[in-house]
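A lone chain, given as structure tokens: the form predicted on its own.
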Amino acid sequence: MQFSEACERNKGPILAVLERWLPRPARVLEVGSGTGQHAVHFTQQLHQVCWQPTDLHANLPALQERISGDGQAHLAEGSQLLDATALDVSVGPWPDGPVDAVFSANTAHIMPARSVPDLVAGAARVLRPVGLLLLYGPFSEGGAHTAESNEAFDTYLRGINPAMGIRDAHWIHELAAAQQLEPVADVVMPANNRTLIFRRAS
């Protein structure tokens, strides 16, 4: 099966967010699941959690392979890791909601800055009133990078793809705004990352 480091070093600290955000029981809609290391390790800690995983249609066949295996062994109580579904934030078809959070790791600096608008706009759409969205990963800050690491990072990317690149959390809060989405936290995380919360009004 496909491995990821990052997802191994950072799912701990995220797990340590939706144990302190997600409510009980939570209807969870995973957005870039890749690997599926993070699906399996939460649904496996996490009680009465539904958790739906999914990703381009390319990237399903090694993502189920995880969540057929490893994923439906050891369950927390009441906890359900459905299979995955293939989902393009800019295409579409969103599988339906309503969920009460939205979780993304990783994704907005590697999809296309055009897709970023469409990422939240779709979350904004399935998500239950006071529903959460999740955002983790690196982002910079007024236009500025906040860590050295980070726009080295952010030059690779585009090198592989202009397209591609660490996002403004300025940027993520205005799109979040336009769509009633609230913020509520923004938590700093480990290795110059952040988890960027906001609440769908009542």
Ligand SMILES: C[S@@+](CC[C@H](N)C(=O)[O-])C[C@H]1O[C@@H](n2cnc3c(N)ncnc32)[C@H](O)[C@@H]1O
Given for the second form:
Amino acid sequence: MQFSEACERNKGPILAVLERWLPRPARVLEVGSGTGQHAVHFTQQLHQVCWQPTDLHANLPALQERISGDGQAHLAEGSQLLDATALDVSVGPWPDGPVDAVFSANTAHIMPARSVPDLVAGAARVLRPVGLLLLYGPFSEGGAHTAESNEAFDTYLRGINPAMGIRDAHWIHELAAAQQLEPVADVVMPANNRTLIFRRAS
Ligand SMILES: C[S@@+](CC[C@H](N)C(=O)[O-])C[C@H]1O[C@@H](n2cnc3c(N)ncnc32)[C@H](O)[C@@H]1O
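Could you present the same protein in the form predicted in complex with the ligand, rather than the form predicted on its own shown above?
Up next: the whole complex, starting with the chain shown before.
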């Protein structure tokens, strides 16, 4: 089974953000679930959430292995972890909404830059009024990196593929504003990460 050390480190701090912000019951769509460790942890810890993990088609077998294995044990009261479905934010089709929240961790800097507007627009389409978009990861601020480690990571990513790279929080805010998503929080997270939270207009 695929395993991410980073997920193990950040799942606790992200859980605290979700506990604070998610309504209950909540239907949550996760974009780019990766190994599925977040989906499993959050549905074991958060009551009354129905969590839909997704990822690119090629990554589904590895993701589904965790969802149908560990993922169905020790679910929190009233919570469900659904089978993984394929979603490329630029290709779709997006799962049917409405959902109470769209959550995505460490995806904006991995997907091509041209897909980031599709992530934000797709989330806005499936969110119910006042639903939340939560984006976790490293973001730059006004064109400047907020830490040397983020700058080095950005250089590394762009060296692998120029379409990848740390995105600027101002740009994410512009994309969100264009979709009637208003900023409600910018949570400072460990290791120079942030969780940007937007709410769909009512
Ligand atoms: C660094 S991994 C993060 C995985 C997981 N969310 C985590 O925090 O460990 C980035 C994920 O984004 C997914 N991804 C890349 N491009 C995507 C796209 N266009 N649409 C949806 N997901 C995408 C990748 O397949 C991968 O699972």
